[in-house]
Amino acid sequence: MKTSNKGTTFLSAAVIAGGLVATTAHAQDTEFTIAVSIPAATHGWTGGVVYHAQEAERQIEEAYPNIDVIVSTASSATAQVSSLEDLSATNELDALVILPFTSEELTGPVEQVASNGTFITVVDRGLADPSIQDLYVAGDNIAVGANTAEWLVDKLGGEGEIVVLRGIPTVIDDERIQGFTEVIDKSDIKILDIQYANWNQDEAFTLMQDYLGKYPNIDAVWANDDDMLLGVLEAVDMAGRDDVKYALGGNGMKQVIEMVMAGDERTPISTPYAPSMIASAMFMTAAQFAGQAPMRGSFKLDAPLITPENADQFYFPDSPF
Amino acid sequence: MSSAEIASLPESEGFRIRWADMAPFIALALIVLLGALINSNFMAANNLMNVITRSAFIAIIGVGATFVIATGGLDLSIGSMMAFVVGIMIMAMNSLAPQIGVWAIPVGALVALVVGSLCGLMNGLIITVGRIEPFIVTLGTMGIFRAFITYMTDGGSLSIDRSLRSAYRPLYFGDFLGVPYPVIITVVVALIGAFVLYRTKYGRRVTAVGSNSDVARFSGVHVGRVRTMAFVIQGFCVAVAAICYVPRLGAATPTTGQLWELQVITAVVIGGTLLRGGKAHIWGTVAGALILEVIANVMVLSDMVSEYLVAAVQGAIIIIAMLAHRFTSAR
């Protein structure tokens, strides 16, 4: 596809470079502690984040014996603030990798940690004050929506009727919808309806049933998330509606990547908003300490279309997500 | 289990109660009428069938909740318990499928019923033997069950063995003489619930305990046993709902059944069961579950309200339905 892989390629290059430097020059015995604070596994995507964080912890500690990684999960913004306090009270933190629950609430506490000279890496949702962070790693939600929309406009020949399912009212959801609708609005495709299903499989099933009852013709569905996509597919199958030519999700769920790999007619592509971004951020942070690879700046991971040709790069069979 | 006492109720009073008990059905009829006026697709057989089938889960769990609430209790753990039972059931079926094939489905269903009843028993015993408020106990078990399902799924999803899918699917998607199985199961569960509640000694004790537990105790009713049993019935109903739920999406996730406890309690209360106990209305609960599902459906079918305000309209309709109910039954 047209979208470039620059972001990811650069990242892997940086990680490999960091790794090489470390293995050749790990003579010094300096100990570094990197704390990783992430949301607990409460749904598919965060389940993936926890999995990738733990895998990265194992790999980093194996590759760099002088780096100690502590992964800590929290079930709410308040719990995350408490766990930050606990982490910084009981350890000398050289770095903190944090995927904040909410931007506003975590800004103060992270600033507190940063004031001790800790290197701060922020992942996914940004803090309210970006000057606190040394490194920022995130996916591109606007591209998730826009790239899917471009593909759809192309496949439908610029016209048709589609329905959209929204997640939970958040910045992430707003950005995806914005990216999607901006592209669709330039074509003759009509968005028949757009409602919340809260990133929940059940609610997506119910909402899709209602959409199917309401509209006699639907050319395509954009579920904006793979959890919801599975509910949508079930509803479409049950109704036996073959007017629905495409049903697309996003996020890189294992089952959906498998469908892409198998060349599914209705779901031939997906878009990543990969939970593995936490691993990318951890490796980049490790490189800061393991070798001569100063890591500063903002890294936006691309959201290239996942197609049968590249699906294996986004497929992690052991991940729960 | 004599029905003599029921029959001896004064006829006039019985008639008056029945009229007030019609409120949820009148509310349902009004909302259906509203739906038909808003969108012509609403009355399409397909749409109505979807809505009725979907409401089965809340209705089935609601039958159990009617017992718990009628005794003056409250169970906040039902949504999480449902997810937990679904998870256990899927794990049991998946591990049995290689040996016994399709028979894993009935065995899995049996496992679900046992696990559901035990979960209910646990809630009930902690409440009655431990003498702790049901609200607090089930708030605790709500967290426990939710954590278990998250742990069991690794935060991802737990799906049923592919070999079982086609055999199990019809339980949600199939029908008997045009009536979907979940609807038949709901009717059967409600019939049994109504029989137990209105025609058995246990049923009368449920409402007696709910209206005044001290009086019930002095009249020789084992209050603890009655309340514990109500939670067991609740757990059993949750398991029945779980059995109908698994074939729908074929998977359990950490968000399965999330916030269902609120929907179930709303359905029970809209249906005419008193939240403080003492008065129970099984068929009202079923109507309440339908009302909730129909409102949601009508909201999607209408184009009048912004997607941001849908929940506000739903909430307002529920409150209006409750007020209407209060004014019809206060007379």
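Numbering follows the first chain given and starts at 1. Remember, predicted model here, so these are calculated numbers, not experimental data. First, how it differs from the form predicted alone.
- Rigid-part membership between the two forms: residue 163 and residue 321 are grouped together, as judged by which of the two superpositions better fits each C-alpha.
- Here the chain moves as two rigid blocks between the two forms; the smaller block's rotation against the larger, from C-alpha superpositions, is 23°.
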Second form
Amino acid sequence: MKTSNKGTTFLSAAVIAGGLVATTAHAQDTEFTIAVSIPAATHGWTGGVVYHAQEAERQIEEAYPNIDVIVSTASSATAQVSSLEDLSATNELDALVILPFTSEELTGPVEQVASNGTFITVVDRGLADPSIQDLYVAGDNIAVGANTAEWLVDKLGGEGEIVVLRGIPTVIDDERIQGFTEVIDKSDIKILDIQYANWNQDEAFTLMQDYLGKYPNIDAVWANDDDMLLGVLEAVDMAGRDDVKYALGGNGMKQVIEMVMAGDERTPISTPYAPSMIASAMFMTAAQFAGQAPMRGSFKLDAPLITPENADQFYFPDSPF
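Please could you give me the other form, the form predicted alone, since above is the form predicted in complex with its partner chain?
Just this one chain is shown here; partners and other molecules are left out.
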């Protein structure tokens, strides 16, 4: 699945690419295959993941002809399991870079791939058993939740009634909720309801309609994700509810960053969770084979608040997300 999109830049990739220049003669003479298994563009963020994975595939193969990168997308956890079986059956994989659709369903299949001696890089949504992975790359999901909650507690004066939308049952969703609720629990703010909307805009719209029907007053909404935030905002606007003072998401979607830059009163902040982390993980994995740079451990990208004052630093008009 070769692609040919124009490249993007990010600090970690640039640093690692610099390290790859020191490739050894032995590494240049050996062929390596790196499979990349990611969710299909089922919503905005994963659309960004696909874009950046394809960019990194082209850049790595151009720089290192002895590395073959295979990018595979899947529209469900079941499809991703089947994709892994196909990739393993038809290729001798030196490495697998995987962003699991769900944690529980992909843990066993990834463990099976690892049993063949394949280097495992896990991105974003962790596995149920982290001991399987050699390398883990993700944003700081606890900070995404905690930083948003601290801002909300301050703006609401430490009291009020809010509702929360969860994503897909995964490790990263658990971490975001943990970071958010640990801060909220120290205030007098009451979480009226908290349910899954699967990081899907349409499901978020429907869930928010249910919340609005059940609760006559909602001071704020934490949608957990910018795709879901758009569904929430649509539901609130259709209901004509002016009690919702703040509606916040996360991930730094281009459309939401534009709202922050414009000083939107209801959505004045966001938090970054860049889909380009898949490319960072791919470059790190390539370094494991193409350079004298053994890659082991966990790498977390920070999640500072995006405000009108710094929003331009997180705004990329040519990005699909």
